[in-house]
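Shown next as structure tokens: one chain only, the form predicted alone.
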Amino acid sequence: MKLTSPFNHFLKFLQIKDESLLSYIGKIEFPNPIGLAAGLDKNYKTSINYLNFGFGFAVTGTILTNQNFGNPKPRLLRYLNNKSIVNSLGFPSEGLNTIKNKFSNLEIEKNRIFASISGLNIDDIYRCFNELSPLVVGIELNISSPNTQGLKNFHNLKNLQKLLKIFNNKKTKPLIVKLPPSLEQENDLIEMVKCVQDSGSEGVVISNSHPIKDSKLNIGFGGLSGKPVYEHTLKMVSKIRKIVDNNFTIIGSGGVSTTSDVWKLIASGANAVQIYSGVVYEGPFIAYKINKELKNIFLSNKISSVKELFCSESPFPSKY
């Protein structure tokens, strides 16, 4: 993907451009609802090129204030039998200054790139937030990595309220919060969503990878992503949409790899989706394929747009 730049002009002709696919995160319009999830391009090396492969938007990072090498290897596993990935990467990052220089020096479509940020204290996270906001379309705040020690501090509602109050008082761009897939009790996650909405943030990503123990990882535990987590993603998107208003953004992330997956999430209340493991297993043209099929299904089923499908509970057409 890093080597596709000379061909980007030609790749743009492969993008599916159609008004029926227009999607929104907050008030920001994107050409389609398929996003590249944070973690696949941690240091802004390929995000801009994924846009030319048909993705509507991309999330770069997660970005930390200082350089971090992450957890020791082995820290990334593939399980081909169920198309899953287990990672214990632990936020490897080149650091804020390096990423800022890349954003500033390279040609960037600012209206389609989000920056994922995180850290273990408010001051460090706020510095990333403050310095990156002018360079991107929005900020995704990651407080949910299952393989990074210390982030659970922000699962405490009082700590989360304090953090979000600081950010929302200063923000100039949409703020999306990436939440954990589950806590001690499912209702605890619901309370976190309500906290995010009440803070004035634009929305949530549901959700990050699922905590898992695996002896093949150096640290013995990490996060599971891919097909095994999709049904949980769908369940939580549907449940959370019922407790928030339709102006609040929900991005479905976890196990998305087919047109049916995307359809069901949007029909259940997701404004958009993010893909990570699906890119690994299906290849970089996954967004192009899904968008092409969505457009054709809309046409054949007389559905005008993503907006009409949103929260409609319409079943995926059986012939597909």
Ligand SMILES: Cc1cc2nc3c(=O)[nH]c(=O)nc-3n(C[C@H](O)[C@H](O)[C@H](O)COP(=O)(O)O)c2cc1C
Contents of the next structure:
Amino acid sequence: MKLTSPFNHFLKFLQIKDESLLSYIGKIEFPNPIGLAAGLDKNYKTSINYLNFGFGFAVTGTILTNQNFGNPKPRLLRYLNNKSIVNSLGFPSEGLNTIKNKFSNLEIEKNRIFASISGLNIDDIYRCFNELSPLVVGIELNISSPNTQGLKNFHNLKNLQKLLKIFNNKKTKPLIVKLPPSLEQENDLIEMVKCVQDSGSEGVVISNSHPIKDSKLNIGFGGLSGKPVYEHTLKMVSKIRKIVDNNFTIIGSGGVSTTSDVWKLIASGANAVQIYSGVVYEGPFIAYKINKELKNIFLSNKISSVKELFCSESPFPSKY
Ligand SMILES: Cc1cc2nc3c(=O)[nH]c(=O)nc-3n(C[C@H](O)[C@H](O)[C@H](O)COP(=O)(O)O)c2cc1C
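Having seen the form predicted alone, the form predicted in complex with this ligand:
What follows is the entire complex, opening with the chain shown before.
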């Protein structure tokens, strides 16, 4: 992706500009609902290139205060049979200062880049939040990586409440919280979502990768992403939309790789989606392909826009 920069001008056709695709995260408008999920560009090397390839927005990170090398290898596995990925990267990051400099140095508008931030204590996360907020369109707070044990502290509602109160009192940009899938206790996820909504945050990402044991990983456990997690994403987005206000943002993340996946999530109440594994398995044109199909299906089914599809429960047209 880095090598594509000289060709930006020629890639304009990949950015489908059509009113029907306009999407909103909080009150901010994006050209389409397809986002690049956190993790593919941890250190702000390619996010802009993904936007040039037709993504509506991109999440850079997860960024930590200090440089971090992550967990020992092997830490990344591909299972081609079911188009999944298992990882135990554990937040390799160039660290806040380096990434902040990159954000500040580049004379490129960052009005479609979110910074994903994390850390094990409130002070560290707050530093990232405070220093990165002016440079990006919004902050995605990651409390859900399955490979970093200490993050579970923030799954406790009192700790989460305390953290979000501090951030929401000081924020100048939308704050989106990326939650764990809470596979065993769906209700835990529902309670976390309510806590995020009550705190005044703009929305949630549902969800991070699913905790899984895998003896091929050096540390023996990690997170599962890709096709096998899609049904859970859809089920939880649908449940959560029924308990939150319609102006609270839900971003669906987990197993999204086709136009039908995106359609069903939006019809069930997602405002937008984020894709990681789909980029790995389907390639970098995935956002262009989905946006083009969405636009055409809207046209032939007399649906005016993403806004009209949102929460409509409209089935994906069978001939596609
Ligand atoms: C190798 C890898 C690294 C990831 N790193 C991060 C990360 O740094 N921060 C984060 O919030 N999510 C991270 N994720 C999770 C993805 O952003 C995404 O939520 C998850 O993979 C589910 O989406 P998918 O099925 O489209 O991959 C990572 C996922 C993978 C596969």
